[in-house]
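Have a look below at one chain only, the form predicted alone, in structure tokens format.
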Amino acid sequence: MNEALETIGRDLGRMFEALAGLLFVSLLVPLVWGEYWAIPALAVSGLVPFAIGYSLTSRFREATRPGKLHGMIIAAVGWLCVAIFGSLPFLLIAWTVELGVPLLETPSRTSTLAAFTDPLNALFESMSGFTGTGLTMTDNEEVLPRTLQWWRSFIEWVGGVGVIVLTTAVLSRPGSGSLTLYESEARSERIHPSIVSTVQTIWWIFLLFTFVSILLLWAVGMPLWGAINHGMTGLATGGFSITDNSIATYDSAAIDFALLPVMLLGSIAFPVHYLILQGDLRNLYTDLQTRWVFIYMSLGTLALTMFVYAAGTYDTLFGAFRYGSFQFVSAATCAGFQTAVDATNVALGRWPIQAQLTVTFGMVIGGAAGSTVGGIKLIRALTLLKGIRFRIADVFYPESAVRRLKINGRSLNERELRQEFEEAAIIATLWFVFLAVGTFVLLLILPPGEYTLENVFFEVASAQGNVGLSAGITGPESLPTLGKITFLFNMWIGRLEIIPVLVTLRAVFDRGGLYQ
């Protein structure tokens, strides 16, 4: 067999084994909550990726280390396959209830759970979870069995840091090509010289912050089960909720404001967290991305508060600030929690146009690279702005002048600047191209007159930015099949920052003779 395929197969096998481990650990949930009827479906869901993963790693154990091309293909194919295998619990548990197996004493059928008997809906939920998007195919999360509530939160929590990062932390050894795989998942920041040590430290920080987040939410009045699930998905900036109206269900200003620091923690790069935990607090303002996280959130909150208050969306300035600050931070950190819904106040889809576009802008940019957020990332937006300013100012200097551009404490020469500017420009351009394509497809397939252009643009930006805020388009019945497939692609490329997916598609077409 081709040497490259052996390498890819071996590392995909490791990812599948790690996924199987997550599923087997989750067997504790139906045992604790007495949902014994869900155990066979969950066990089978774990055995399938374990058997395939074990076969691949055993057969290709001696394969060579992955190169850059291999890493990108492993990341793209691995995330797609993990989403497919991760959909099995939704599909099999839904069918277990649908068929009503007598020996298992299954609960009554609900329309919410029945939606997952459609494999496409199950795959959508799984992809949305692993990519940290948070758009959902459920119409009432509260009636889902605890097993599936946990599985939704758990896959978002893991996906926030990254499936490959988890695999590297648990199954890889130093020198096994870990750096290539780590970088293929849109990460480059290091905490320690060793990548394995780096990812292990990332997981320790993530576990610590998860525990603190859960305690904080519980302390401000959220029930413990809700605090566990929302603490996990809030820190992972995923946005899945266990309640029908997301965070709006609690209708509590204390819970809204308690979630702001949880989401902000998820939007700051892990190396900065590490330095701050070591006592080096200067990084809160000396690190370019972290400084701009706070500036960007403050400006966005101010703008959104002003727009919704001036439009009379909320009666009081406090109400405008409460909903404006939460929704902008939720969008810009790509968490996707909602407090603005019809049941308690004014839904996002009915906010003034300028407010919806402000939220959309937040979703497009996202937070810091090296964190759990999606979007283009602040560092790329800042690189583009600084690069453009540098080029314009170039005209005012003599040709013999030697100039350097300073970004985040680094002094870039002409070659380095060109390389970084080019990378940022390519990703930003591709991001907007696929945003436009997704918007075009939805405008073609959605019922005419039912949704405005800003609603559609908002929803596609939410899917591709891995945010999860909804203007009301996404749902098992409201979103046509082609729309679900389009969003699956948007979520997939959004999580991996597009390039690995395009490289993989190019390799597939090239191998099949379709590219020539």
The other form holds:
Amino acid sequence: MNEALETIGRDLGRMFEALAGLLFVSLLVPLVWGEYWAIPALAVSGLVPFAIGYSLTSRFREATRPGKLHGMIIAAVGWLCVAIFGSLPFLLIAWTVELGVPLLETPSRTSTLAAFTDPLNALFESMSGFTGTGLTMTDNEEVLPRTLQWWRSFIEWVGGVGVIVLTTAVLSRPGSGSLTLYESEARSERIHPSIVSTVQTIWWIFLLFTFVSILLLWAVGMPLWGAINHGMTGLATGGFSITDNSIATYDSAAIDFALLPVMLLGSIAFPVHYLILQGDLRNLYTDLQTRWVFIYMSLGTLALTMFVYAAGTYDTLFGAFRYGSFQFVSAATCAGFQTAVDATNVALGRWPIQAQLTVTFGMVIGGAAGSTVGGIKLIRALTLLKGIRFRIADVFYPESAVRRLKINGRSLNERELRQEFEEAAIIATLWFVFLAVGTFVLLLILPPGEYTLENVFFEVASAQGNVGLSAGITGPESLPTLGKITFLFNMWIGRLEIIPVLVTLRAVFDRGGLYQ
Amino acid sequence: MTLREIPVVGELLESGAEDRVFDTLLLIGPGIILVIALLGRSPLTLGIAIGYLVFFLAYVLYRGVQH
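Having looked at the form predicted alone, could you now put up the form predicted together with its partner chain?
To see the whole picture, the full complex is given below, headed by that same chain.
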């Protein structure tokens, strides 16, 4: 057996074992809510990845540490496989109800649950959950069994931090190549010198903030089950809801405003959270990304409020601010909760064009690297802007001048600048290329005249930015099969920041040394 | 047996912000949610939840001032 395949197999096996653990923990939910009929489906969903994971880790126990190429392939293939296995609860629970298995006393069939009998819809939901996107194949989340409501929220919560981060925190030991895997999952910041201890601290912070978020939402009036689910998906900036009209269902300004800090917490890098908990509050403004999270959110909110108020979308300035601030923060933190829906006011898809494009801009940039958000990330956007300014100013200096670019307290020399600028430019370029490809595909397959260009652009940016705001295109019936496959790809590359997926595809097509 | 020796709990205490107060907030968080689930919304449970939030925020600020 090829050495590389053994390493990849061993680490994928660990990820599957971690996923099985999540599924077994989730068995508590049907027990608590009395949905006993869902237990066999959930147990089988856990046993499948456990059996495969256990056999892989046992067989390749002695495999060597992963290198950079292996790390990228493990991350890309692992996320795809986790999404596939994570779709089993949707599929099997839906089929349990559809077939009305005798002895299990299944509830009556609903069209919402029936949509998951299609494996593609189940996979879409799972990929959307794990990548923290939040686009959904359900048309009414309220009628889903509690077990599936929980599973949707839980996978977003885990996916927000990362499946590899979870696996590393639980199953890895120091020196097992954790750094390579950690960096392959679109992370690079460390809290401690050891990666294992870094990821454990990340989970510690995430858990504490989850309890804070749940209690905050409950205190402002959200029912407890809603607070648990929305606290988890809000902090993970995933955006799945358990109500039909997302957060608009509650139609409460207090809940809207309480969710703002929850989403903002999710969009700040974990190392900054750690320093703040240590008492170093200066990081709220000295850290470049955190400072820009606040500046960027404020400017976006202001612009959006102005656009929707000036266009007469909302009657009062407070209304424009309430919906404008929520939707911009929800988009820019990549949470994707919606308050602007038809049931309560004006749906996002019918906002003025300039407002829709402002929200799209928020989705494209995203929040801070090292947090739970998607998008290009603020640090890359800032590196590009500062790099461009630096290059233009270069012309005004003599050739002999020694210049350095300062970014986030670091002073970059010419070589470092070129490296960082190149990385930011490559990812930004690829991001826009795949955004354009996705838009093109959707324009080809959607019924002509039904959706505007800005609607389509908005929806693709939402999928690729792992945001989940919808202009109404995504749905089990409204989105054609090819559109679902396109969005699956957009969500996958968006979560892993494109390059690991491209490296994997090249390795698969070109054999990239795997079979040598 | 000390708290640090308990599985999961011990690892949680080892992992965090190296502060006993934050560790305590983390450990009692699920307990408060359970109490709320059992007792429902009442002035008492609301007071406990708000107390938790205010204490968390105040302690973060206190740590900041102390720093």
